[in-house]
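Consider the single chain below, provided in structure tokens and representing the form predicted alone.
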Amino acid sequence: MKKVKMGIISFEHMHAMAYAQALMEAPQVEFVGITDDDAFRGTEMAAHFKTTYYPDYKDLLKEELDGVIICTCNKLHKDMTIAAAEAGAHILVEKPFATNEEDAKAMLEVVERNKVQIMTAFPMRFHPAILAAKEAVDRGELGEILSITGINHGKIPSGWFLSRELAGGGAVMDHTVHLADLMRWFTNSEYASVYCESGELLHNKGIDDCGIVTVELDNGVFGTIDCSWGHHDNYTIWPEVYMEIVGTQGVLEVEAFKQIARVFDVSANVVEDMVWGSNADDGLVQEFIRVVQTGDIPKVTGMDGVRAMEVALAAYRSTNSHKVEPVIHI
């Protein structure tokens, strides 16, 4: 089978780097280059992947590609996604989907019309301890699944994540979506509300850094989402996701990031973590390559990103009305 063509729009997400590693080691993959807004971090995420640097999103796109990962602030995934689908590229967006029901629904009309795949960044979907947690439910081994309570814990990131405008909200939208996800991935169920307490409580940068998100499944699944930024600055390590899944039959903890080395650093003054083994972002590149080589339905599509995102806008309208919100479908 002959090399897909491939490229990166923006580095202003930090999984960007973690992408362009994968598809500089597929052996199937041309990668063809990268775009950035950014001049010098563009030219420098090209130098340190040896491809091209285009400074204009649309040259990139005139190399006829068959595939795009678009890594660019929330705010601009419509825009990049309908460039990219009409110039005929499939699509691995980063998550959230959207910053809004509006824009999510023209991305889906959009690669609908051109008859491109879309895929959404949910690498938790790829990793070993989460789908060896999926088979033991899916085996029936914990019975029927009464709650799921989830963990989504990391550092406070910086620039535009700390932008509404840009971001779309704070930790509520950075960190629910993951687990929203993966609760109706278990459950096989579409949520029908959500009740959330969040706001800007630990870190004073003017966005929501905290916040619990319950919700209620269709089937009567109920869950929890603590979707906080709540690690300081020198907390050994950047990411966790805790689930612990409760059936009639047994209880089920996952803990996605126990593989780890703890380094002590004298020359920089720092203890740190070092996840090992498990790289679920390969296994979501290489799900992508598969979609853009066959053109088949990706395993974790568009409208999966759209069900996950419904979620934090309706914590955010529960937020606001300290009430119970039902999760508008689009």
Second form
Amino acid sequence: MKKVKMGIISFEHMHAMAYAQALMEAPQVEFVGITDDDAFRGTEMAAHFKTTYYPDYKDLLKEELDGVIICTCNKLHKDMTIAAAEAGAHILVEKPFATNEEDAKAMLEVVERNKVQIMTAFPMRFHPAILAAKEAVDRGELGEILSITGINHGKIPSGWFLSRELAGGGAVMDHTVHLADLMRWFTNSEYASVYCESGELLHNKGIDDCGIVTVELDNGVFGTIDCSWGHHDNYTIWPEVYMEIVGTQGVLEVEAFKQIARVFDVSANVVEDMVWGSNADDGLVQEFIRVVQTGDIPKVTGMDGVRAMEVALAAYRSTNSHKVEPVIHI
Amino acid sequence: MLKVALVGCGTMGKTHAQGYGTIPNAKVVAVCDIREEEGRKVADIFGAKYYQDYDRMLAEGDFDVVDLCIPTYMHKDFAIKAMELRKHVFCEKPIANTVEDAQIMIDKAQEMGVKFSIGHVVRFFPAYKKAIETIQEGRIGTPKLIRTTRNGAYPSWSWQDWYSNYEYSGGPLVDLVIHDLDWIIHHFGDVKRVYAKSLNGKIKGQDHCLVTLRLNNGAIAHVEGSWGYPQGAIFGSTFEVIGTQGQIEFDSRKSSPIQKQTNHGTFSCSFENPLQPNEEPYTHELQVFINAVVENQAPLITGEQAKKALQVALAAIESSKTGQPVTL
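Instead of the form predicted alone shown above, give the structure for the form predicted together with its partner chain, please.
Below: every chain and molecule of the assembly, starting with the one above.
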């Protein structure tokens, strides 16, 4: 099969590093180039990943790319998606899909019109532990699912992540979506309503950093998502993606980042959990490469990203109203 | 030496009996249980007098304290009868099934001038105590996000299966989760708003609930309680307190110094957590109450505090039924 031409728009989101590594290593990919508003970062990354730096994203898109990965700040997902789709490239967009319903609609509309695929970057869908949990549920080992408790803690990010304007919100926007996607996937049901208590409680950075989102799905399953940036600086690991799934015939707990070995580093005075488990980003990028090669519908669609974003948006409404809010589907 | 009458010889009664065995300033002199065999077994440990009938015990017995280890729906009537005879009362949690009953008990204790305390024993669990001490030293800054879990299988072993009648037991929100509600309210602050999801007894032999609390001071708490684990599951409790300057985590299933796997015909796995007798939480809570009676001090855990936890648990039930948050 002919090599596919691919590129990355922006390294604003740090996940771009893992995606670039995967593109660089994929034999079926011609890693055409990257673009970034920050010339220093752009040239650094281009050098590191042995590709070309394009100061203007429009120039990168003129290279007749087959696929593009968008890792800008959340707010720019819409503009970059429109530009990429109109240039005829399939798209992998970082989560959250967008920061509001209007942008999300515009993005879905433009990919439809240009007959390209759009995929949402939910790497946990490709994590072997999450997949094993999903298979156990699908085999009926737990009976019927009744409730899911989810925790997605992490350390507080920096830069544009702390800008409501650029990120669309804080922890509730950043962290609700991963588990919202997994719970919807595990239960095969859509979200009905959301209640949320959230706020700026831990870090004093001017944006929500703590939240408990309670969800109810159409099939009656309920659950909570703890989306807090709840790991302090010296916590032994950055991420936590945990679900406790309670069914009529059993309970399954999955913690994606539990395949660790604990490192005690005297020189840096650091205790750190080093993950030896599989890298989920690889699976995500391999799936996107497959989509770019075949034009197939991705395993994680744009609509999957939209449905998760809708939960975060309802959570913000509920935080303000102190009421249960319906999830508004576009 | 205080003289104690122990009422109810089920799981909690037997646990309390064990506690009194190492309490130097109290002695069990009377034991009451409608099941003669169970009652006599416990009475014999102490050489105490066995009674099948509670009223008879109250009429005949000579004791200072009544310790109630009976189903929740019996708490009020049993406590009131004892208080009217000026007996001090230690009552297992939850205080009652309704706030009205709790208030009647509190008022009666006040009126008769007797000590009254409730077995919110989690406050005496060493890990929970140590965490609070650490937080009070300021080591994690101001607590802002509190998570607790208390998860196990359905309590299918209860006398006449009274747990399954939520009119009697209140279900897991009132019977199980109340432990953590008391711990949170007492140490982290009063509750402003409650939102909860629960199966509310819709499924036979299984229940599960998730509660979100917003405290008056702005902190958020997530409290999970389960009677939904498969029969045979190892009971577990956890807490996680995240403050502005750090965090504390505890998981009972990862903190046991003894994990035993054996096979004498069938495989068995158990976790054990041995402690010095005076640090064993059930003994400790009883010792603290006995000392309060002896020294004529207010008990550490008051009826008012227990009522507060009950109010939040009942608000959680209301929220889970109406689907809307409840503001207290």
